[in-house]
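Only one chain is given next, in structure tokens, and it is the form predicted on its own.
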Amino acid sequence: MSTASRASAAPLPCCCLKVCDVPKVNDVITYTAEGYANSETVGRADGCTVFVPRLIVGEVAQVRIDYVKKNVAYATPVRIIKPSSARISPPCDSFGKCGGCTLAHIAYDEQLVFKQNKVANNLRKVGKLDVNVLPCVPSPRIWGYRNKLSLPVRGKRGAVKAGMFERNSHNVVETTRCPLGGDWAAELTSIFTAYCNDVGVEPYDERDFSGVARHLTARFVDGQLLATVVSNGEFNYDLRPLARALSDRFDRFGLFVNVNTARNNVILGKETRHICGLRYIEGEHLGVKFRLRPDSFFQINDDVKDLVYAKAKELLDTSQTQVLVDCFSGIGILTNVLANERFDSYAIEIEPSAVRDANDLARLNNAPRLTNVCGDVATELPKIVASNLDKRFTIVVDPPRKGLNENICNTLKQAAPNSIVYISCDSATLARDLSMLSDMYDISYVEPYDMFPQTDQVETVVRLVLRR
């Protein structure tokens, strides 16, 4: 592993800098990669702080200057002149266009030495703690792993295409062939781009929201496909082609019309009708059974996502447990991983659609003692502690990127669980919280996932410990 991928993640601040002429828009200039900031590279140049992506720490390259403010610029690659020995060659000719791979020029055992290092320094500077990481676990399949996928449709009648908004915009990039999401999804994007020209499905336009067909969406597990077309109010093409199509090349699959005229970036609309075929996905992962409708939430990975849960389970103590809450819950698969007849769990969600497939879930795996609550956490968690007074509880938290906020992080003190495990896919917010958090626990156990492989996000776990 080269030691310029070891460097540190964090940007230079500007104001170390010495004040000179900065370069101007256009201007190609030579540059160094001194550092990272997310899956961009930062380096000086001219009394400016510079922020390029697709290039690797310790690689010189002249670069374009695309935009200045004050003494910040932000620039593309012209030239390599001293490349990495870790720059590989991406497998995908939309790489640099699309916004779907930020790291595929980077080898893969140096990608999981970024993503340690990315989970490292946010803990160091943003949560002012001094942890261990550990190395990130590989995803078992780092191509080909995503079992979602969300088009964006756009084009003209007779000329549609589906595939990545580019990097910092809306124009879609044509993606025929993603390497992340595997054949399933080549072949359904190219069985719904066909069909579209030969009905003549007009295209969404978001400059002024006209046309029908606005995204594909797919869910494709143990087999099992689930295709949505998204469209701009009533679908009134005839569907039964598509439907062929599909079912010449999948053995089982739904087709489903979900209606979204909204004006916004939200992709799916609160009405979804089923069309033909499956209703659900079904399966059964780490020996809970589960249902997936189109709108379920569930993690894109299947592989990592086992492994992340496996090891939930295996960091918390339940031995003397009474009560056990899973906040942020989603469907409910981890909460029923855990759950046991032994003690209460509780598990808190704010989206009904997914409250409703975790109470699917808790009948399919037979848990009495598991009660779904639709919720916001901040609001029911004070709730279920406030109702088991002098219980021992033992808590997980999975929050959204935005992480949880000072009023949650005070109720889990309150409750002051034996061990807490924080399961989160941005370690910023993670930083922010267990800043927070440490005044009562000690942080045990900190140990990244590549839940995103060839993409700069990284998934973590974390274990806390009530210090006695």
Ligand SMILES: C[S@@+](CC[C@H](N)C(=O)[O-])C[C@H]1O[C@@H](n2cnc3c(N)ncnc32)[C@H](O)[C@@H]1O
Contents of the next structure:
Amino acid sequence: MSTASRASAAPLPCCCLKVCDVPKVNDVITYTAEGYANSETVGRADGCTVFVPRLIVGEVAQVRIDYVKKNVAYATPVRIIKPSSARISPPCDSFGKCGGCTLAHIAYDEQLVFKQNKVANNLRKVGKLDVNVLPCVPSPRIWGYRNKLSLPVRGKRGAVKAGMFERNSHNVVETTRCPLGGDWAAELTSIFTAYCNDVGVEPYDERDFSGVARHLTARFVDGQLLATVVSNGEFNYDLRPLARALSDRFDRFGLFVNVNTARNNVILGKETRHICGLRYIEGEHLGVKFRLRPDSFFQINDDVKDLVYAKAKELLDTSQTQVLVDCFSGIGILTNVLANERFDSYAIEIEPSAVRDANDLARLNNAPRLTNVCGDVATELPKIVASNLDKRFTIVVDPPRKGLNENICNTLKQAAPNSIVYISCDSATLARDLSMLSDMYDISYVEPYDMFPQTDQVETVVRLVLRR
Ligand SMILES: C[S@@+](CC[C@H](N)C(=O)[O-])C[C@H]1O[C@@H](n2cnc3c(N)ncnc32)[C@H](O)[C@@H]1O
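Structure of the form predicted together with the named molecule, please, following the form predicted on its own?
After this comes the whole thing, all chains and molecules, with the earlier chain placed first.
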């Protein structure tokens, strides 16, 4: 029974009122997508809130109920009755099975509108902030843009598969050619699975934590490949056939083994061993020479990374700066873009391998007056602020998805820089943090960047200006 028809029925006596006549698992119902909750659409049916992936707001579809809890249901599209004009056919056989490209059924222009709205909605709903959000800056490449590969390895000996996890599960969908990666990713994946099957490598089984090969991870930047086999303990198989196969395809590559025996979902363990070839990738982006080791953080979309860094530089007026701090600095390309002989610069990063790369960068670029600090922003930023209290600060923050916290926001307020640039990969935690800073700062610029086309993720660059 639809909500509309139930509303017109004669009222039931109080004793007969049902809380909610919710749909049941396997019911097929007619559903209208009314809004988005991340990449899923949300609508109402039979007094229930229903979440459905792979639809577009405004579409009407028949959907099958997969799961119901109280008056919330999750469903899968069965047949689209009224398709949106923004609907396209995703160029991937695994669409809908793999949990990767949640927006690949939406025309790219509409994906950009989705991301602008996502940021604006989070600022309004989570942060209670009514600020102008600029249109989302597109990615120059909307497919084949990923410089990073990270595939779980599963299956059985002789029939190893490497692929993406299915949506909401730990089953692996074999992905021989993920369109988000380039040809390099597809070729590396098939070289690696062929090697595993030839040599008899035992893939990992997370049900009993047995097996050896857990993940294949890789970076491919400026024609250089670093491939890492993540191993559940010692990797006692002969790696020479893999190295030979890689050298037949890649002119410049390095091979590594990372040991990870942890019984959790973290991909990399603490120890990465170099096996052969390149020890790091070398390049020059935005005039900054860099070295990148396999376990350091690096933005996954080279083109959009450069656009974001260039925007951060443009937004920061450093004419009055005496101390610049780049918090969550990774290998430090942005720090080197911003550093200047007129002021002291500090970069704070927690991962020792990234700080090793950052020290190489400072040396390679003769970075003036730059100190790389290995540690937690929550403890290192207060120290830098306390020892420079009389100086004028400029601060950049680019935290992981969990964002800042109240203490870091309070330290930022204590330093009271004229401007802060906040680069965020999660607009919900961004909104929470901006709300904490908004008693002292005006949010003068908010611009989403499409670092992750075809997915519902969005990067956002924000400038905060100290209120006089
Ligand atoms: C989103 S990345 C940004 C890195 C860099 N700004 C870039 O553009 O490549 C976040 C970085 O923060 C580091 N990180 C995470 N938690 C941290 C913490 N509590 N203190 C310092 N660095 C941290 C991560 O290792 C990672 O390199």
